[in-house]
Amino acid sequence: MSVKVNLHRSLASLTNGQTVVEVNGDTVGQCLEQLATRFPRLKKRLFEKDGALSRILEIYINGESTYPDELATTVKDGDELHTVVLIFGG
């Protein structure tokens, strides 16, 4: 099943400038793992050391938040994932 992952521009340097990448998977986690396999430098930005979704990312499917089950959320053919980088500071 084909899913488009729309990457935040700050991640494009890790994907050879691509901001939209098509992947296959049944869940958000599988899609992001496939993305990280294709672009290994991206893995540290997508996942924490324990395999959880990075604390600086929020994932949306077709405009809907995947929180709190981000990686386990199911996707279907034609869905679009959007990565949003959270900004912290004070």
Contents of the next structure:
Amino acid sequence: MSVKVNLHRSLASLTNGQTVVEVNGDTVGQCLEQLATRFPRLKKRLFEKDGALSRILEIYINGESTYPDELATTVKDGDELHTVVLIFGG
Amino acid sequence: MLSQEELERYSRQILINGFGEEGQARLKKAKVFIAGVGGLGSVTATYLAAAGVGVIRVVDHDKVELSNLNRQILHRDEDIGKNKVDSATKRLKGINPKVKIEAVAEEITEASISRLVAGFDLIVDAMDNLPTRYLLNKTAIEKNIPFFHGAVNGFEGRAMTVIPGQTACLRCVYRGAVVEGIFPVVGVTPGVIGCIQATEVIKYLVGTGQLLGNRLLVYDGLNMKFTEFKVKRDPNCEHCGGLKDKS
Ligand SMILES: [Zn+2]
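One more: the block was the form predicted on its own; return the form predicted in complex with its partner chain.
Zooming out: every chain and molecule, the one shown earlier first.
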């Protein structure tokens, strides 16, 4: 399944400035893993040490939240994935 | 009932379709709780006072610092070292003496929050940290009052409106990561997001328009783009999971 990943701006410094990357996978988890393989420095921004999704990352597929089972969420060809970083400032 | 002076002061908004004198009277009756008078709170409080909300309680235990002044527009140079709620009250009174401003220079904690919020119709989340935001969200759910969320970082911001039992709450959307520290921000960002929060509050009180319920609005100032993400109630949410669905 080919999925278009839109990376949050704060991650683009780790992908040579690319904010849109095409990946393949059947689940959100597989898509993110492929992303981490291609851009190794991304890995610790995407995942916690135990392999869970980073606690400050939000994943949306076609504009819909995948919380709370983000990594297991299945994707289909042509889906659009957004990574958004949690913010808390006021 | 609105006085002659009020009818004139608010005449431009009373003209809006769906607003009218009735909407204005609803604003006048409302008691709004604003948690924090920093970047977001300065803006929401300013516009809610100008719009004629009856009672505004501003709660913040911080004092004004020089590094606040790029964005916290209720405070001035001369206020440095003073309680934020005091400079906020002074400015808000100047904008609209008709509005009752209650200044509370107290920390919002698990122990104080229920007492601080008691009797208020809604909560504006203008905090600068996640733990207090969660506490406010939880309290809003418990008291069954709406919660108007906003957050900023750099040129980026977001807003969402929570109606307990009808829409996703903050905890339905966030895993609960607690990230502490100083965040970067330029004043225009809380300007944009604070105005969105105030717009939501006014719409809710007047009873017009479509609220940001189950919709997380993300603002990207650098690309000048708004993106809306759909969110939904988590049946296992530790804050609102026990509430019956009223949507
Ligand atoms: Zn919830």
